[in-house]
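Coming up is one lone chain in structure tokens, specifically the form predicted alone.
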Amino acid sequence: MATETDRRSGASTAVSFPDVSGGQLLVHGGLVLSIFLMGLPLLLALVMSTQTTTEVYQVTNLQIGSDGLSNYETALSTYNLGQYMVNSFVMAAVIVVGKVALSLLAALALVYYEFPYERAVFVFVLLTLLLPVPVRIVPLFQLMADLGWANTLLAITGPYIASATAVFLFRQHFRTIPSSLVENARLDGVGPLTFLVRVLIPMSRGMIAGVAVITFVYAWNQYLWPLIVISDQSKQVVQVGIRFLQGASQSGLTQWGLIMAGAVIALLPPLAVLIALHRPLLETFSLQQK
């Protein structure tokens, strides 16, 4: 028989749960509902990607379809979506590397060099945000044609290499680095490029990763400019490739299951990049402590 002391010790080790107020339950419930509503289109796309054309047009049918993964196989093989994804990945990788490298050099010059009208140059760089590619698409296409770059990788990557946003982010980050490091580097005779590679880049890995993620997703989702400047279908990118799927029909009905399968496939690479580098992305916008 347990003694009084044993009963008291057992009572003292009982697990206590924190009190949850009604307001907290309401907040958490609202957050869960918001996440569900935001993810609902993706869930519907996943379900529709497994359905036949007839099943898709049955509005009340929200079950996994009978086609299974056949729509994915058709999109990758018959409609060459795999090649379009390779083209998009190459384009996005070139843009990421070129934009990060050029923006780092520009930010280095703006922060650590003294030259006439430095602030005016920086303001001019920011003003380029008012002229994105869709605004200057006609003269840009003429320029690509004059340079002989039309229907090439240079045409879909060159206009996106320079970025005022990336220059601004790197410039602001470099300005937070202690000036004592700069003075020590100058006293030691360290050159600007060596200082960039050995000091600035290691101290800016989070910012670089964040800019790379943003740039990759932005480049991956390009549609209008590749559609205009690339005439060879085999060189097109995945977003245009999904547009080709809309031409597929069955008994006069658009094959939405096939289109949804292509959209899900196109979503996977940027989603993987976002998941792998989400911490640096949050640090870029100061949404998460390092």
The other form holds:
Amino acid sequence: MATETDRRSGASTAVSFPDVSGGQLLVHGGLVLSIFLMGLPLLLALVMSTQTTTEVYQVTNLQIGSDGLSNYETALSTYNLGQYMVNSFVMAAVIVVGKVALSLLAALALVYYEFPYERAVFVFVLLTLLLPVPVRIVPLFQLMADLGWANTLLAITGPYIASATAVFLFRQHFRTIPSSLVENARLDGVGPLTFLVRVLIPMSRGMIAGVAVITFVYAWNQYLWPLIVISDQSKQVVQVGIRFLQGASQSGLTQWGLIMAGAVIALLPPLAVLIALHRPLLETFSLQQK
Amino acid sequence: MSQITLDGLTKQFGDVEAVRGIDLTVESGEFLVFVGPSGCGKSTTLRTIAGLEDATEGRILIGDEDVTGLDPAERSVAMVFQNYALYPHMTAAENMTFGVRSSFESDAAMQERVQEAAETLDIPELLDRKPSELSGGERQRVAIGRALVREPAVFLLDEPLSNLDAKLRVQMRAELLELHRELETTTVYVTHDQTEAMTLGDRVAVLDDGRLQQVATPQELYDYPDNRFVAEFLGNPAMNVLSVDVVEGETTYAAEHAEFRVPLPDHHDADLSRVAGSVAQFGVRPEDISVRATESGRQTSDGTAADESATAPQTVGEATASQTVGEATASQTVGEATASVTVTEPLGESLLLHCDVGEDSLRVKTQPRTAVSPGDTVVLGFDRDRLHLFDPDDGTTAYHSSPKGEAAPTRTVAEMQD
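Switch from the form predicted alone, shown above, to the form predicted in complex with the partner chain and output its structure.
Now the full complex is given, and it begins with the chain already shown.
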């Protein structure tokens, strides 16, 4: 009896909103506040991108500025941000495709082949997580110079294509696929690459999409390495491009409105990718939690 | 044609020996079932035949060809897995054709074959569905259909019915038999379920600990187990096995237990002198023990009426027409063991009694509606033709009380006509 009444009252709370108790109100209030705090820099950037330099320096002025969209126009036309966006996009796309392809093959080898020291190889792959690009910048730069890759697309994509995280994610995913599927394919004489293309990739679509999103956003946000290795300004990526905006000053004052406009523009492509692929992304992360 | 020959097949995983030297021939067109407890090596044997595992030692021949070193794809085998192994992103038809396209002249020929297989299995309307839209039984049909499309020399089935519910399993079992009768393809089937093994197999191979214990027709396995393991593994409830002394009388031998003495009939196939004078394991199946008389434990309080009603249906020797089954067994009954009933389990078609006989306990399968309750004292008799003795050391069979292939099956009918 008691449980039944409880369940009924519980159901009514869930359905009709006004019933929210004091405790829940507190929780909701806290959540709204934290979301607001997290969104605050973005909101400020949006506001400041419409203001003139003078208005930006008036700290209390948080209204939509008088410049409107002219900062965006300037950033795209005068400062060539469009070209940097294209460069960034090409770089990110090459990294995504390269990383996914290489990691799929590596995971295929790790899961479906038996070779000596397999475990050690996997551990070694994981150990590379301890040496991200910033740590390797000096030797990497030397390597790029020796290879003659400096100041090319190869230099900003190559170092990112091998990825322990992606190999790990694909390996874990492949291991959840029942071994009888592989055995079935072996009985039919289906080769490993056919199996990869016809079975593993279709069965890993969510994981691939998830890895692609993470990789795209990661690649898009690269700043330090392109700054160092790319010397030709027309080949530069958008994150460094924003830095170029900072150089443009107006009577000694940094044009923050212009920079914010650039930052907002640079934000749009990863945002679009995130929105389009948020479902598989969540899937990827839920698997990581397992 | 497509007989399978295993010649000293051995498979080791590191230090673990999963299969220890199996010699076996599966005749062309035969349905052979491997059965055994988990970890006995039955699945490993099957997977080695398929080529999914490499044999550590020994040879495998399919037809006249030595396939030991061949790739699975070159062996002309099709396998059905316990978990169906269907590709979730492909429709049933795509699942059936994935990997075989090259072996058909044209797509049309292949589609025709798929249609044919689907009709054999009664699933033509399911061909466009994906596995997630199919029930367990339907998935298993698709998996079998996939094997059919390949037209292999040998079918290998690895516990294909274990993931189905009980009712569906019985139905699929009958369908598998029908299918095998129709196709007459050599089939090797692995199961841990003895009912499946007994009902499906032309012959059944019992494995334990990587070794072949016995290969025979189901009835022969049941009636003439080669060793104690086979005797106890097959049959539910399991065979009773007690320690007895084998003693030599004036003319015959007998098994002597602290509580009873059972004469052991001698025959041309038996060599009781080998075990005479020593300890042996005496085996008798629950259904081969009959209740000769009951004596209610509550007699004193209930009076004589209870005693009479309890004894009546099982009284031995004074056979009535309505007691034909009881009579047939009863007339062959030997020995007299007084036991006290500890538990009764009504199974519907029979009544299972757990009895204490001295230090040991016996399971007795008797007729349903026998008026016996826990605490009662019963007198048990044993079917003369259905007694077994096992060696106490290695478990091998020392003696069957009826000679192989004679007496047992025909006797009952003959006696009933007397």
